[in-house]
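Consider the single chain below, provided in structure tokens and representing the form predicted alone.
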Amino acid sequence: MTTDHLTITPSILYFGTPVALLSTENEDGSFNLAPMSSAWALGQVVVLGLGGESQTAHNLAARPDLVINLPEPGQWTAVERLAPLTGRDPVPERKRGAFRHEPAKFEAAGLRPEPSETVRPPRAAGCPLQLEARAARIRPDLTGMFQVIEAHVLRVHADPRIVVPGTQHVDPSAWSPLIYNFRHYFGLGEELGHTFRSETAPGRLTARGA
């Protein structure tokens, strides 16, 4: 195997990140649902990167409640149905020609909204993980094109099939996020191993009494 690398200039750097569907509240009290793939967690805070002209960023600046819905790989078609849609009307200039306005996002995706417990926007039924959250800090990125949002997670809803029985742990052998890899959709492959900090490794739950 060669150790030489090519110097390249890719147009995007989505090098394999989870897809999330963000539900937020519009000005008129209706709800928006938007796909995104720039999210990562710091403890109970999820950091989100959004286009500054997006309806989601517009909503969160005025109404900070949201739900971070995490679909499974089999739901990629629902995500892709949302991909060319925007809740902004008129369509922002940078999106014209490639996107169209659609106010009924849940219906367009073929997903059913279900009530949240701590925030106003609904959860997306069928997504195995749903994080009710509130945007605590919003700031522009270095380019001014995006908004960086720090959202504090208030409540986590998990499909029982992906939870280790009798615990608060998501079972990593049962949960597979939908991955956005250079604008292609993937699921996870076979497990390769686990970190020394894993709380769900074989024998670890028994040793700690779950």
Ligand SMILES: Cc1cc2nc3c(=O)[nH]c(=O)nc-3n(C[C@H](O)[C@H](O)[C@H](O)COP(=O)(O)O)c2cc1C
Contents of the next structure:
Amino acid sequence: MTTDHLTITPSILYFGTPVALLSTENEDGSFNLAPMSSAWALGQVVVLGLGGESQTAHNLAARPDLVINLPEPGQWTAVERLAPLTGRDPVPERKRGAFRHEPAKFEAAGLRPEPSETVRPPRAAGCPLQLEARAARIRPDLTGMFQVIEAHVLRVHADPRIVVPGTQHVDPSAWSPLIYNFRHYFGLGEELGHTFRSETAPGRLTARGA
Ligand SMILES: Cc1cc2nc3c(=O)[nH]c(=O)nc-3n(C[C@H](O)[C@H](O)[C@H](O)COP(=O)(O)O)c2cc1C
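Given the form predicted alone above, produce the structure of the same protein in the form predicted together with this ligand.
The complete assembly is shown below, putting the previous chain first.
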């Protein structure tokens, strides 16, 4: 441990995770779309952290189907158009002043909905990766403010631009997530290297993944 670090108390710990746009079904059969970034994959499960007052968390508790849409860096303005919006009506007390209710989130973002294959909520066309999924387990976090949701991925749609031709692999040099880094948006920098288990490194590609 170095001795020159400062002890700080940051208000948030969003240390840089990919942005996802979650599409879910509202009570009335319309669809919600909400940005989030507390998401990570465990095999074919994606773990999501959602504010308990969000429309998305309410939707998933009642209708577990969702699509985890992953935008690329150039789409950050569409994500930010959704940032001050909530599908919840009335707007929860804590969000008043900063957020407004918006029932038509796809239109507000300027993103086109396209039908999914295994779930009811649509995919966000233009997002290079779209994961159709179902919330299989939902439980409150330690503080009671968030819900921790384990979503089983049922189908993966990938823009052909980011797939290694003839294989099932996403090409890490072609795909770049949009990163949410302490509330600022970033893309990826240049590749630094790869782990010993990479299946897409030069000379490693086999038909196994095909
Ligand atoms: C880039 C970005 C990342 C966010 N990450 C999360 C998150 O991980 N979890 C969460 O609950 N809210 C997150 N939010 C805030 C939600 O988008 C916000 O609460 C929104 O109103 C939820 O919409 P809904 O109520 O229609 O579901 C994020 C917002 C932005 C712009």
